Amino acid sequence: MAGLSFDNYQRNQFLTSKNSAQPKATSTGTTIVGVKFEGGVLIAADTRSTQGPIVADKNCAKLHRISPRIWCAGAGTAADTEAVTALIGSNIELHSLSTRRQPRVVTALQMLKQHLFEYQGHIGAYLIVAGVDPTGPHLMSVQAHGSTDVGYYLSLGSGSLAAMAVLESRWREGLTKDEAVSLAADAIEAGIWNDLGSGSNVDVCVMEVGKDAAYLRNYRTPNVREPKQQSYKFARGTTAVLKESIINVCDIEEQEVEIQA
């Protein structure tokens, strides 16, 4: 029948009055990036994986490739974007093999939508689809119901604000590599120090025309543990043993058997 339909809505309310807790959205946190260069394109992302409150990896892993010359970088749940991304680089390789040309930014970009907007959001991932081709440097981002944006900067995750706003502020058309790298990895860090979901290191995948991609893992460190101020080990004998107790737990018996044949 033709129309909307309010089954599940009548489901979580029967399942509410039930004392049954409603599904919430899973929290998240991220900061990725991505720049267009004269003559290239990056990305850039921090390092930090968290489940709710607490930092589950300090040194994850945020830029995926799906061809030599075209990575993204995931925002979202991140076995999603590990997933998603490995199954479109699959899928892009077959196409390159297939076609026997190199693959082309918007191609991978096109098979990234179509599966994301068929599970209708419940795929988390969010992402910077970037690289070089035979038509140039290309940078796009895509969402998890399907929609897609094309831009010389963009910026996703918790800590999109903070890393747009470096971004608008310095961007310029002709930026040479460096200056790019520069300015990702400081967007990057404006949400680290600004975002409690981001965190820990800075890493950045450049990618050039005519050339393979250069992944720069742990390109800036700005979170580097201290070394202590002084030594809390404490040489055997500080504390006195005031009484000292052993408890057989159980007996052991040993008997011998002699077996005849």
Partner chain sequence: MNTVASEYSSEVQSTPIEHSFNPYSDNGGTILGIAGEDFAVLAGDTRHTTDYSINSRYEPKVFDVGDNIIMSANGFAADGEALLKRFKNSLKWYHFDNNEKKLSMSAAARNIQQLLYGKRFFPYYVHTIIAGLDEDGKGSVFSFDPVGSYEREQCRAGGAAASLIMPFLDNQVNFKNQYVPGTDGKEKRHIKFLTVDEVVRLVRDAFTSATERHIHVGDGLEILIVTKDGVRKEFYELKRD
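Numbering follows the first chain given and starts at 1. Here the structure is a predicted model, which is why all the values come from computation and not from measurement. Definition used throughout: the rigid core is the maximal C-alpha set that superposes within 1.5 Å between two forms. First, how it differs from the form predicted in complex with its partner chain.
- Relative to the superposed core, K233 shifts its CA atom by 2 Å or more between the two forms.
Could you output the structure for the form predicted in complex with its partner chain, given that the previous block was the form predicted alone?
If you are looking for partners or other molecules, they are not here, because only the chain is given.
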């Protein structure tokens, strides 16, 4: 049977009871949002990835492409958000080729929720799915267990409360594109400043009806590091060469050959 293997589940459970720790997956902390506006929809994310209290990546990309005009922001286990969007992305492409139609957001959403439900939450992907298709702009979210939600503004991840506070206080019907971009970026910034699981930069992806999606990588960079106080370049020879040996793993023979043109 295709899919994940649960063969080691009982073994792992046993090892855990014997006090050996489970390997930890990267990134549970994140702030992602999605906002609808007049004539389109956009999503945004921070760029911090964490392993426990340690920052694993200061500028990772949490915005994934499912199809050219359907994008997805992911929170939860980094590997799961990437794998599940890549898988559904492939299937959407094949489905689009086979039906000779533009991919639809609801299709992606249905495929995602059915896949995630099948795995009963073991695939730790929490996604905001957004895009434009022949039926217009759409904004939805999926949880790891397979439940979905529709809304005009959504947020997910450990910084979702900070982001939602900003969205609740400033979102209104009929936002322009520029207003929506700045609102979404401000919501992500609320996560960056107030949630320790989120940090670094703001990524945005704008999807307008009848236009190509605009992926604005590092749309805001409010956390550039200041230069260090001094250089830590070591004097050559500070690390001693204690031993040097060259092993000839093969003999090299050279030989000139005449080649006729």
